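Just one chain follows, in the form predicted alone, and it is written as structure tokens.
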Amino acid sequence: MSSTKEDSSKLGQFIPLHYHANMLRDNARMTGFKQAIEKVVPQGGKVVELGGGTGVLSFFAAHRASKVWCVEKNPEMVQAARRLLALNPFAEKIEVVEADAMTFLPSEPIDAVVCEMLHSALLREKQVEVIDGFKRAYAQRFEKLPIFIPEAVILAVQPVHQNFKFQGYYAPVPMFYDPLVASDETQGLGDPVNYNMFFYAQELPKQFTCELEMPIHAGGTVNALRFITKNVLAALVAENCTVDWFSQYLVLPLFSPIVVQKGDAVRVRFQYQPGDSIETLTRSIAAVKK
């Protein structure tokens, strides 16, 4: 279906079904969310999934919950979710709701919220905005906030040298990499540096304004920054561990590459809001050798 500019700027939900197939085939994503939901959702509890897509995370939740609201804005995905869920067990526990996740509220208190509107560096999609709006509206109607899955996020950035040559053609463009697959195209010249961490149940950031000093441990040319997004799906205190899932690494080229030696440091500045475009972040980046 065609969508308006306003539609495409909100939520990132107007995604065709064949794109969701890639998410279903992402074993790290699927395994992480399944494990977190199994650990966090109480037996017989009630769950809301915001931005339900194909409904697979609602399906995981329905193994334990007595009621799941699967909230999806895209009419085509609503139909797809209803059709796919009907092919699987526990469909009777799941209500697929055609609604905007920005404004949806359940009719009764719930135990957990699942929301996977995630993109590298929390760009493009509206994860933070949606959860923030849900929290404010929910707190006005009910007392205690539910558990959130993911529970927290850790954002980091790393100075790297990226191979931007393609059959001899030099093209420094934004690139994505699977965090579980080693790539010799990206060479880390310094360790990742955290620039933000927050819990979804607590106050959420409106903007990331960062000025970082990044030590260099290998000589070379810093021509890009690698953004690392660690989604803490659940913190299991009794087991002293977390269930984590890394979004794809995002490599953004620098406008002016920096030649460095071991022992140098690079000072990096950037600024963006959660949900901003990749271009917005890229334009804000400034990097100099200290």
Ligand SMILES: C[S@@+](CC[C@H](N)C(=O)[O-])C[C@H]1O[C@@H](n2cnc3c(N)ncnc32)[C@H](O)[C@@H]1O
Contents of the next structure:
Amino acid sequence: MSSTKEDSSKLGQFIPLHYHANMLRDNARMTGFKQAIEKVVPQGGKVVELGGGTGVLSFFAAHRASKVWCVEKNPEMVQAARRLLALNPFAEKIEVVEADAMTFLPSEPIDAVVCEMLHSALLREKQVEVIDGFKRAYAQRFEKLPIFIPEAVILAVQPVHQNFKFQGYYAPVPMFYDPLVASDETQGLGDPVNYNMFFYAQELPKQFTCELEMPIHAGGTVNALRFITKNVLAALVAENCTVDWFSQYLVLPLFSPIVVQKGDAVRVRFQYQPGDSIETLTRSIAAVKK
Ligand SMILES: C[S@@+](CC[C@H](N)C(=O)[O-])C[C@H]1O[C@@H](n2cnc3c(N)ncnc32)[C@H](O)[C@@H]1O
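Next, give the form predicted in complex with the ligand, keeping in mind that what was shown is the form predicted alone.
Let us now look at the entire complex, which starts with that chain.
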């Protein structure tokens, strides 16, 4: 079944409460955002969170900020956020606003925007579209753009051999992996190659059109590409470090696997727009031995 344009525009925008529980339990995600917010949000500052969900990142922000607008489009999550925030300290500083984050404007200038509508390879969720829309509206009303958390993203792709056998059943389907847990199901046959990097405060990409040459360092069969998404939540120049959070690795099968030897190179082409479906990216991939 192919997705319609309307389905695609809704992709990732309505996340059920039980999935929010997984996000609350994701330690790397929670620690990363908590640290970045502590470092970046000025004491007494003003913050907007775009896509507030359960309100947890607004709660982190309210430890330092004097006012937080927690903007959420899904009415069920608006109710949930109000209920959950009321069970916690600092609720009086947080205003949960039922609105589309793409067009929401705060009534006064703010210091920071927090936005976690992040999916692997920036697919499905509307992070880029939402921040772009917010920036346009904000720039028409106020002078200086706020700081963004995340501040930047680095996107990379790697040629791999993936085990697509499940109890003897061969099924080359998209697979997700926790980046912090080593898996022997995926074997890297070449190093990851960066295909894009951008700062949210700067011009945002409308499309990723990639043509890459990937050197192979181990023989085998390249039957998939692993997409790696490094979210730079904060770049702490004075401390010479960044606070990073990796989205789940996404492994996408190739339609035609390629037998390779060490020293070969594989030429890969793909294109997609931020927020597109996984199927759109999968269908666009073309890979051949050079
Ligand atoms: C990945 S969840 C993150 C929730 C929360 N920020 C957190 O970190 O736990 C993204 C949230 O953005 C909301 N969302 C998606 N598109 C939106 C939009 N255009 N305007 C406002 N909220 C949106 C979803 O309903 C969902 O609650």
